[in-house]
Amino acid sequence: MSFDPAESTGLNQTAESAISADGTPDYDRTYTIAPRTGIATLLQAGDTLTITNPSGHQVCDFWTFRYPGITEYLSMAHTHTALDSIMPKPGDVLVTNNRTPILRFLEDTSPGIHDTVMAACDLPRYHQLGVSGYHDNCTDNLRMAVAAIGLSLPAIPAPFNVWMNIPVEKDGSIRWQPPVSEKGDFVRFEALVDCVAVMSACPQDLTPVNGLDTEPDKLTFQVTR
């Protein structure tokens, strides 16, 4: 079966949640990303994007694509090389698959534990976890959010999993752990080029990455100039 990175395997509210026809935001307005869904927003070079975690336990899968072509995108693998680290922190510059600076990480009120190793959840992952039928997932949220503003996704990059806690052990093994962020924590980025930012309130409810004894929750974001 052929693979089309732009084709969703199912639908949810994301498909109808565009903040505007082309993703242009209202500056200083607080937008809500409903649990299990995603939203895309345009950022102009110099804009600041703040993503807030109201519950404290919700992971945000986060991508940026250089605009208008969107074939160049934030790359975790290239950013690892640029930073000599798998854990971005305030002051760091994040780069694309062409090694172009795309974001500056400005501020982080959480303890700074995020993931840049794991792929976004998708329908095959939930089937591996025992789900029958459809399950909301970050890959489809990315696809639908981009399509909702009239764009076609060229690839499925690995996301910057904000607040996701995946410890990497000395032997190379990993563990799936609850976030260590707290209610109201936020991260803030500066766009260094025009780009499309996509945020997914991760629907994962079969591992503890969105907390223990909790359900996936909302996120909020704001774009300022």
Second form
There are 2 protein chains.
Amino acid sequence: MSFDPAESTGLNQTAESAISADGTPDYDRTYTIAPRTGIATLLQAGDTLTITNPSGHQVCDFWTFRYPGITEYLSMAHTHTALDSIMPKPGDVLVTNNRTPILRFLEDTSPGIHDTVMAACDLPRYHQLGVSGYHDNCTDNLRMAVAAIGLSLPAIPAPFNVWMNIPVEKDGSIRWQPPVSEKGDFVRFEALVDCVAVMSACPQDLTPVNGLDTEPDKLTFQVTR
Amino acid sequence: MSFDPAESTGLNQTAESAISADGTPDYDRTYTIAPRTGIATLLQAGDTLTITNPSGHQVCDFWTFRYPGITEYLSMAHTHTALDSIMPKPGDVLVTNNRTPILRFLEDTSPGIHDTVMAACDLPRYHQLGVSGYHDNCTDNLRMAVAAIGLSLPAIPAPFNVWMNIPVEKDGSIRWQPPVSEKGDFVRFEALVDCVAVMSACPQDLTPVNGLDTEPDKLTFQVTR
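Output the form predicted in complex with another copy of the chain next; the form predicted alone has already been displayed.
What follows is the entire complex, opening with the chain shown before.
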């Protein structure tokens, strides 16, 4: 009956994704997140993280965890209260499950349509969509990316689904739509405390969240200071 | 830096709220949740839980955890995916962070306005609202109610805020509104697996979520089979 949030349901190259033993990045280097995989990077307070969408149609599931002691993490539910909004925009300060400011949203070249209410995809989701056997998924990418730098996921926080287009209607109903972002769009965040950032290039290929008639694609990121 | 999700930031009578040593309820008994406090109750698969709002204006922060091994729990973010909606209604099946069906929403005598995107209130929230010193809060009520039956909270899941009225506009902005429920309204759920249900009579008295010009009030509940 016990459920281990850290236990991956399968493996992909995310398990070998460490950019260094503890996730410390090379500043100003452009790292590529291969399609369907994830990567974790350490950020020191004051560092800037830029996530770029080369194809324009690729969603990034995004999490941050205070470091060390990653039991405090970016929380969408607490951020909704902080922002009086479910749609973060540049200038906003995103907060943790203990309401600590963790990220400042600095810049967004896209039209600003993102999702903060949907869980990351996981293997049970793909099985419910009719897949048999393994399917890459953002939750396993999160688990593996964190494990790859020697940490263990304490819980599965709801992600900041950058560029995911999930309109919420007045009656609460939602729709799964393709992104409205364009080639080369990027988002930029400042780390307000030391933290681990994890990005997954979402492998969803059964709903149009990563574009109509397209394949999951890569993302890139850079850390600067 | 390490954050313990189980550690209460203060105490109230929730710490003494155990309805029995392990939370096993007396069937058909009406239990009262005192204003500003919480209670945990075990539910066996097939049991029915009815939560009643005597004043009509009192919000119930509500969580369920699979039992034993409470690391799998009702997840609003995963439930949004399951329902294609952020507004659960009778007939809906609510799911866990591992997408296991955990509750069936059986009945709702209120107009059906509830919140599933906001975090539970906590002491940092009240400090941000200008309170100095301790203020009762739903997160501590959750921690204490779980501890009162001998368990330790593994994480702080986003709650199902029953009767909380937080309209979400097309641009993502939200407003904090009084409940539209009326005296004696109730919601009823069927447990689909063995679980612990926790209810907190929200002590928020600085925003109108528990009604305009009103005080936080009691709730009641019954378990039947």
